[in-house]
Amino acid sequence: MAQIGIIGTGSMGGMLVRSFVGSGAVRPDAIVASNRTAAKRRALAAETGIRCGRDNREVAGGADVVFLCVRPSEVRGVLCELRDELSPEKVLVSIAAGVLLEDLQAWTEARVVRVIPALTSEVLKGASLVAFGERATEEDRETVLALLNAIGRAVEVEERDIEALTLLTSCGPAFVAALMEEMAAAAVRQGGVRPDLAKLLVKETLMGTAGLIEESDFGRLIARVATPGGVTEKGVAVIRERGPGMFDGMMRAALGKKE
C-alpha cells in the first residue's frame, strides 16, 4: 500500500485523513500528516489512528503520495521548503484553488496533480474535481482516483474548467443550504409555518431527494411529483421562469463576472 503524506490538517486536510480511513481505502498506519500546531495534529492522530510528522519534511520523506493542504499564498513556500524531498518518483496532489499545474510543476520535481475536493466526502458523498500534470503516469492516475472514488466520485476535468466546474461542486454545498434555508423561510413567510419545523422538513425533503435523484434524473423526479394542473407544477413554473436570472447571476458573482 502507498504511504499517504497530509501536509496541513485543517478543515480539508483534516477530512481527507478521516474519509481515507473511516472509508477503508487507507489502513491509519500508512497515513502520516503534519500541522504547525502540534496540538492538532496529535488530536487527529489519538481520533483517527494515523502517525504524527515532526515537521512537513518528514512527511514529505517518507510518503508516496503527498496530499498539500495549505493555503494558496503558502504553497510555494512549502514547495521550496520541501524541494530535495519531493523528488520525481514522489506524485504532489495539491488542493489549493487558483494554483495552476505549470505553477506546481515549476515549484517541485514531484509528479503533480491537482485536486479540488468537497465537504461531501466526509460523508462519503459527492465528486472530487482532478486535473493530472504532465509528468503524471497512468499509474499515478490509477492510484489517486482509487483514493478518491473511495470517499466519494472522482471525476477527471480539463484544468481550464475547474474554475467553473468548482461551483458545482466544492461551493455546492452552501449554495444548495442557502437556497433550502429560503425555501423553508418562505414557509414561515407565506404559511405561517414554525422556523423550527420549517426547517426539519426541508432537511428531510433534501435528504430524500439525494436518494430518489441517485436512481433518476432531474426531469423524471420532477415529473413523478408534479402531476398536470398540480400545485407542484405551478410552482415548478416559477421557478423554471425565475431560476435562470438568479442562478447565472449567483455564477457571475463567484466567478467575479461583471454584468
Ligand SMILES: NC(=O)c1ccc[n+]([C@@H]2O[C@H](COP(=O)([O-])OP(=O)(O)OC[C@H]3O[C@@H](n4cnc5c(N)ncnc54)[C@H](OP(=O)(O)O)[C@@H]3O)[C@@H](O)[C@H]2O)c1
Contents of the next structure:
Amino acid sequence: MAQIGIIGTGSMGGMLVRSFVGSGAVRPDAIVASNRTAAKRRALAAETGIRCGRDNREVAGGADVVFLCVRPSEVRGVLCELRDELSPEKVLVSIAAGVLLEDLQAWTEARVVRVIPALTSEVLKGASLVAFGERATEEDRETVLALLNAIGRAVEVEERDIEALTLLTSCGPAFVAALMEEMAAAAVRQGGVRPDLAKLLVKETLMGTAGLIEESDFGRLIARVATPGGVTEKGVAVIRERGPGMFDGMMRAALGKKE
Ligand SMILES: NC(=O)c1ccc[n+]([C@@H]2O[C@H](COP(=O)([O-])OP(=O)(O)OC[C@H]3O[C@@H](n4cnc5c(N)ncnc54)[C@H](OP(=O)(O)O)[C@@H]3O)[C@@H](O)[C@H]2O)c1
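For comparison with the form predicted on its own, would you give the structure of this protein in the form predicted in complex with the named molecule?
So here's everything in the complex, that chain up top.
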C-alpha cells in the first residue's frame, strides 16, 4: 500500500486524514503527517492513530504520495524546503487554490497533481476536482483517483475550469447553507413561524432532498413534488424568474468579475 504524507494538518489536511482513515481507504499506520504547530499534528495523531513526522522533510522522505495542505502563499516555501526529498519518484498532490500546475512543476521534481477537495468529504460525499500534471503517470492517476473516490467522487477536470467549478464544489456547501438560511428567514417573515422551527424544518428538508436526488435528477424531483397549479409550482416559478439574476450575481462576485 502507498505511504501517504500529509503536510499541514489544518482544516483541510485534518479533514483528509479523518476521511481517509474513517472510510477505510488508508490504514492509519500508512499515513504520516507534519504541521508547523506541533500540538495540532499530535492531537490529530492521537485522534486517528496516524504517525507524526518530526518535520516536513521526514514526511516527504517517507511517503510515496504527499498531500500538500498549506495555504497558497506557503506552497512555494515548503516546496523549496523539500527540493531534495520530493524526487521524480514521488507524487505531490497540492490542494492549494490558485497555485497552477505549471508553477508546481517548476518548483518540484515530483510528479504533480492538483486537487480541490471539499469539506463534504468529511461525510464521504461531494466532489473533489482533479487535474494531473504532465509528469503524472497512469498509475498515479489510478492511485489518486482511488483515494479521492473513497471519500466522495473524484472528477477529473481541465485545469482552466477549476476556478469556476470550485464554486460548485468547495464553496458550494456555504452557498447552499446561506440559501437555506434565507429560505427559513422568508418563512419567518412571510409565514410568521418561529425562527428555530423554520431552521430545523429546512435542515431536515435539505437532508431528505439530498437522499432523494441521489437516485433522481433535479427536474424529475421537482415534477414529483410540484403538482400542476399547486403551491409548489407557484414557488418554483418565482425561483425560475428571479434565480438567474441572483445566481449570476453570486458567480460574478465570487469570480471577481465586474457587475
Ligand atoms: N478550506 C477549504 O474549504 C478549502 C477547499 C479547497 C482547498 N483548500 C486549500 O487547502 C489549503 C489549506 O487550507 P485550510 O483551510 O486547511 O487552511 P488552514 O486551516 O490554515 O491549514 C493550513 C495548515 O498548514 C500548516 N502550515 C503552514 N505552514 C506550514 C509549513 N511550513 N509546514 C507545515 N505546515 C504548515 C498550518 O499550521 P499551523 O497550525 O501552524 O497554522 C495549518 O495547520 C489551502 O491552500 C486552500 O487553498 C481549502
